[in-house]
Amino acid sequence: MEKKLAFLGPRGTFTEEAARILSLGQKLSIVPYPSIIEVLEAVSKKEVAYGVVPMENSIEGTVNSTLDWLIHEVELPILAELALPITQNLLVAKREHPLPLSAITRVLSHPQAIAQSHNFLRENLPEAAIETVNSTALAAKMVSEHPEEPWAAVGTRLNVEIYPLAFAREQIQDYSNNYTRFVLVGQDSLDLPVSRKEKTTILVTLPEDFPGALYQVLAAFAWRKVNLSRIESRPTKKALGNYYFVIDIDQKMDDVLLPGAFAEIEAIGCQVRQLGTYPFYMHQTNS
C-alpha cells in the first residue's frame, strides 16, 4: 500500500514544490492539509507516514508554529531538510489579449509573498489594491476563477500548471537570495539520496541559576571544532524569561564527538533532546 506524505496546502504552494522534490524516487502520494499544525498532527497520529512543513525563510525568519509544535506537541524526528529558492511571480488569468500591468486593479497573495515583492508592487502597480489571503495558492485560484476581472496573484510557477493562469511578470521578488528551509518529518525512516551535507538539530534546556550556562554549552562544541549553523531561543511556556535553545550542528550524529559534547552539557545540568540527524539538500532552479 502506497504511503502518504502530507504538506501544507492547498495545491500550488511552495511547500508542495518541496514535497514533490523530497518525495522523488519514493513510493509516496502527496496530500494537502490546511495548516502546519494539521500536517504535524496527521503524521503524529499516523494518518499519514510523513509530512513536509516550512521551518525558516531567509528573509522573514523562523516559522514559529512549526518549531513550537515540534518542541511542545509532537515527537517527530526530522528526516531531511531542503533549502528551496523562493521565486515570486505575478500571475493573471489566461485571456485572448495579455493584461497590461497598468490595467491590474487588485493583487492578491499571502502576506509573506506580498512583503517579499513589496518593491516591485510599489513601483509597477502603485494604484492596485493589495489584498492578503491565506496562501499564494488560494490567491492564484481566486484569480483563475474570475478571468473577467483585472486581478493578479503573486505566487509560484507551480500555479500555472494547476490553474488557467499566465505570467504577467516572472521573478518579482525583491531579493535573489530568498530561500525557505523545509523539513521532512516522520516516524519511519526513508531511503533518501546521499547528501554532501548532514545536520543534527538539538533542543537544549539550561539549568536554572547557573550563570554562564549558555557559554558552557557553546564551549563544549567550540573546543571540539564542531560548527553550529543556527542557535535560536524559544519560550519554554513555563515562565517569563525561560527559554529552550534550538541548535543546528553541521554534522550527523556520530559515536564520539557529539555524544561527548552532549555529555559535557548534561554534566552542568542541561537537558539535551535530539530533534533529528538528517541529510541537507540545496535545490537549484533556473526559474
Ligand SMILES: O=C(O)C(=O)C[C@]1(C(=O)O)C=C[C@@H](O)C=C1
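On a predicted model such as this, the values are computed, not experimentally measured, just so you know. Numbering follows the first chain given and starts at 1. Throughout, rigid core stands for the largest set of C-alpha atoms superposing within 1.5 Å between the two forms. First, how it differs from the form predicted in complex with the ligand.
- Comparing the chain between these two forms, the rigid parts pivot at a hinge, and of the candidates 24, 177, 239, 126 the one placed there is 177.
- Rotation of the smaller rigid segment with respect to the larger between these two forms, from C-alpha superposition: 19°.
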Second form
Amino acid sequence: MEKKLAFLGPRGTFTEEAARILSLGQKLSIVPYPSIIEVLEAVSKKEVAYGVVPMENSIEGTVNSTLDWLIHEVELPILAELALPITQNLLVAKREHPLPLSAITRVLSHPQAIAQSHNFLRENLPEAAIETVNSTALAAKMVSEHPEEPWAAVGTRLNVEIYPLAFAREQIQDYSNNYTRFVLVGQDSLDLPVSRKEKTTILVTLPEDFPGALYQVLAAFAWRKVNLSRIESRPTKKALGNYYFVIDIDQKMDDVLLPGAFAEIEAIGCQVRQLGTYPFYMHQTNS
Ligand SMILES: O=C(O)C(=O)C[C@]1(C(=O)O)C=C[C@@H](O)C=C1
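Output the form predicted in complex with the ligand next; the form predicted on its own has already been displayed.
Every chain and every other molecule in the complex is listed next, the one we just looked at coming first.
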C-alpha cells in the first residue's frame, strides 16, 4: 500500500504546492488535513507516514503553531525543507458582473496571508471585515460556496482553477520578495534528491540565571566557523521570561564539529535537542 503524506488542506493551499514538489518521484498519496496541528498529530499517531507544514515566511516570520507543536507536543524529525515563492491574490466568486473592490464587505484568509497583504487591504478595502481561517484554500472554498455574498479570499492562483472563483486583483502581497519555508516531517526516512545545501535545527534550553549563557552557546559555533542562519526564541510556556532558542545551523550533522559544539554547550548546563538534519531545497516558481 502507498504511504500517505498529510498537508494543510483543503485542496489549493500553498502547503499543497510544497507537498507536491517535495513528494515528486516518491510513491506517496497526498491527503489534506484541516489544520497544521492535525497534520502533525496524524504523523505522530502514524495515521500517515509524512506531513508537510509551513514553518516561516519572509514577510511575516515564524508560523508559531508549527514550531510550538514540534517543540512541545510531538517528537517528529524534520526530514527536508523547501522554500517556495508566495504570490497572494484577491479572489471573488465567479459572477456575471465583476464585483468592484468597494462592494467587498468581508475578506477571509489564513493569518499569514492577511499579514502579507496588510497594506493592500488597508488601502483598498478599509471598510471590509477581515476574518482569519485555517488556510488560504479554505477561505477560497468558502467564498466560492457563497456567490451571493460580496466576500473575497486571499490566496493562490491555483484556487481559480480548483473553485469557481475569479481574480478581483492579482499579486496583492506588500513585498514582492515573498517566500515561505515548508518542512517535511516523518518518522521514516525518505530517499530524497541530493541538495547543495544541508541544515540542522536544534533547540537549546539555557540554565536559569547564567550570565552570558547565550553568548557562550554562540561562541561554540563561532570559533568552529560553523555558520548559523537563524536564531529565534520561543517561550518555554513554563514561566514568563523563560525561553528556548531554536537555532538553524548551515550544515548537516557530522561526527566531529557539531557533536563537539553540542558537548561544549551542554557543559555549561544547557540542553540540546536536535529537531532534524536535512536537505534544503529552493523552488523558484509558483503556480
Ligand atoms: O493557507 C495556506 O495556503 C498555507 O499553506 C499556509 C500558509 C502559512 O501558514 O504561512 C503558507 C504560505 C503562505 O505564507 C500563507 C499561508
